[in-house]
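Okay, so here's just one chain, in structure tokens, the form predicted on its own.
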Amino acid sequence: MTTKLLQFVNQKKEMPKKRSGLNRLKDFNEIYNNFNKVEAKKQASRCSQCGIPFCQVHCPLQNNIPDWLKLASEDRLKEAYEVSQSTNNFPEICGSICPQDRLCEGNCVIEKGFESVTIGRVEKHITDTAWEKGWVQPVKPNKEINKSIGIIGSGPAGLSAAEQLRKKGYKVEVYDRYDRPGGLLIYGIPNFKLEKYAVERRTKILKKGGVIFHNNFEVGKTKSFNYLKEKHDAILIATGVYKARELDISKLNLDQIIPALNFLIASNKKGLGDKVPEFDNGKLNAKDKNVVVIGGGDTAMDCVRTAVRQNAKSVTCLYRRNKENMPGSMREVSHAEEEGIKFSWLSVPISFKSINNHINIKVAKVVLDKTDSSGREMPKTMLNNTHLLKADLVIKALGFNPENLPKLFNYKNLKVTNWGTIKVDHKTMMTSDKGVFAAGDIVRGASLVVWAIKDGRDAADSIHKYLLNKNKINLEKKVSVF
């Protein structure tokens, strides 16, 4: 029996149930059950299916969401899954992680009064259940096309640009400083949000598919850029950017400072069942430590969810704005909040000082004054109204900052913006050097998976045009001769 679409009007939005605060803290797991095929159904019903679907514009990928979520709503799940995946080489990872509150649902059309539709879980709903039917099969080419391309970083914006040039046919060899593929999905990410089984299958498909991936390679080091650029027919820059953004205040080189990324990876390192040193040493390890977290957005929030998870003392995240402002998830900081965790708002540190293996930490109030360029108020520090906090441990999650690629690469034709970005024809997205492409936050900065993804998706669409110019041009010369 076909289910009627429209069911905002009598059926309420529901998410998936949610374990109790206190009792996800004891594991790393996700928070959130999966929808079953009933409660699925249910919710992709609510769909109205409108004429401008405004959570297909603000989708980055331009999912075609009320189109698989009325297959959804039919139980028609693996033409909704194909629907899905035509536009998101990812869309379990994306229904799993994705802002929904800011993108998708956020502009859902019924939102006002009704609530939106529970976009992000059904769309994760629709990909588990294709893995498990077998639905998701590795990549099989037309044709096989003798052209390589080398993709430099395993992130999203990688990972999606080798799955659709090997779509197309061509060769493509992945390189990655780290053990594993997958980046920023398989270390930064904390498996409360996102499971690593989930980025595990997905690599082990690609490398089904014909992908060729090369691990602890780090480019300058192992092989040096213009080793890959000779072995290559065009090169993928998608290192993404990793850099901690550094407070503006003297004496940070102290012990019990760290940088959020550092702290995450060595957890999921952890989790991954790896020896890590300095998390069984107590560098990396907030257990029985008072935390405290600088910085308002989603790193931020899975800095303190981890620390409260590994048996802290007390965790507290310093933010220098209200919560109305923080450009974090609104979803995320609901959960932490669930989770114990307390916020100090329109906070911010001026100073550390050292005693006794502890950080005294000068805290300044913060009234927010005049507005900046994106709208939000601007933060003015009050040095007249200040107090002091004591902690264990302070983990910097002030955002990221690109590399310096042209020095790690020793590669000096490579250009960089004002922001240390790569500079790029946002059209092509070539760089100033012939044939070696860029994509993701090492041309945006450090933005959102979905964006990565979109990114590579683009970058295969150019790259391939490129080639296929080239080729052109190669085989005129030929012609020219005779």
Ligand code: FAD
Second form
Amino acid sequence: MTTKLLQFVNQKKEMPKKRSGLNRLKDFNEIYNNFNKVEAKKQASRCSQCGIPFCQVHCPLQNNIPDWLKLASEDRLKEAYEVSQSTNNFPEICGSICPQDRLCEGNCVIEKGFESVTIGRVEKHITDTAWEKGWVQPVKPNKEINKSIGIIGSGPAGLSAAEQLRKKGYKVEVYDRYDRPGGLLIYGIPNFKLEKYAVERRTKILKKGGVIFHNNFEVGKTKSFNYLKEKHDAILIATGVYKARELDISKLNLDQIIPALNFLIASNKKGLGDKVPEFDNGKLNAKDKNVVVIGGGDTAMDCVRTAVRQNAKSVTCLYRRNKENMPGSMREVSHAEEEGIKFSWLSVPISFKSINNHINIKVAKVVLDKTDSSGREMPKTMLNNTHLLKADLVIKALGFNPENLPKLFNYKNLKVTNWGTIKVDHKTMMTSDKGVFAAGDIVRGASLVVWAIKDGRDAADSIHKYLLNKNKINLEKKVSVF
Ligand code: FAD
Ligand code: SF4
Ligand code: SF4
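Let me have the form predicted in complex with flavin-adenine dinucleotide (FAD) next, following on from the form predicted on its own.
Full complex below, order starting with the chain above.
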């Protein structure tokens, strides 16, 4: 039976059921249940099939949202899956962790007075069903191409490029310094936002499709960048950004002050069943501690929510602006509030003092003053308005900058921007070095998974074109279908 579309008048917007704040603190599992078939169909049927679908315009992958919503509303999930996966390598991952309120759903123009269509969770339902039914299959290229691509970094940019290039028939080898593929999908983003099995099944199926993974392989240490250049016909750099931004305060080298990613990686590794000595000895563990997280972005939200699940005594988030000016997704802030996190808005630490095992943080109030060139009010620290805050663990979550890649790779041909990101020709994603491409956060700066996927796909297309041009005669002889 089919469901009629345009049901937004009769059918309210609903998300899948969310576990209560208290209940979800007991574990690291996803906080939302999944839609069942009937719920997904009802929500999909709210779409009004706009002539100009702004949801699609504001999806970085330009996903064909109205089409797969229509197919889902008609129970044609296999076709919906085909449409969905044609523009997105990991739709179920995006459905879980895209900040939809700022992208597709935030721009859904269903009709004035009605809430947007629940796009992300329907997208997840479609591909979760595809996994259940066995529709997600390893890549089977029509022909093998005797050219190989080396990809440095197995985050979403590297993985999406790997899949796209393998589909065309290239030999693809992915190098990562970590012991598991997935980048921040596996070691940054906590399990309660994205369950790790969803990432692991993706890397497993890529392996089955012929992608070769070299884990514990740090380019610049294990082997030089030049070694990879000589081995492969083209290179993609997708190394992300990992240099934690620092507070401009002295005495930051105290043991109890740690970078966000060290804390999150330890927690994710523990969840995956690894031995993590620094977690077990308490250094990277919030249990029974008064925890203060400094920052207001998504990483800060992930830290406060991880700390509260590790049974911290108290968790406070210090942020120098107000709630309305937080850079992260409002949805994540409201999840943190539901989970009992205390927010101290318009507050900034100005000094730390270690006393026994505690830290006294001197916190100054902030007022929002004149606007900057982007129109955003600038925080002004009120040094005459301070108070003390006691903490056992302080987590710095102020964002990330790129590492100095030309230096790490000992390869001066790579040009960087003023921000330290890799310079590329944005039409081709090629760097200043011929045959070397770059994608994801290392090009954009800290961004989003969906943008990394988009960049990985674009880079794969460009690598293909580059190799076609370079080896025209050879490739045309060997390959009949691309
Ligand atoms: P990464 O995912 O960072 O992957 C890069 C990989 O390169 C890593 O595996 C790294 O080990 C490897 N690497 C680096 N240097 C080398 C080297 N020299 N040799 C070999 N390998 C190397 N985005 C969202 O859309 N939604 C979210 O909810 C969200 N939550 C986030 C939470 C946290 C805590 C963080 C830090 C980020 C979050 N993001 C989120 C952002 C998102 O994770 C990134 O934008 C995305 O992962 C970038 O993808 P990437 O492939 O460019 O890099
Ligand atoms: Fe929305 Fe992200 Fe899916 Fe695009 S990929 S439709 S932005 S959830
Ligand atoms: Fe459907 Fe909303 Fe997209 Fe319009 S904007 S096509 S109503 S999901």
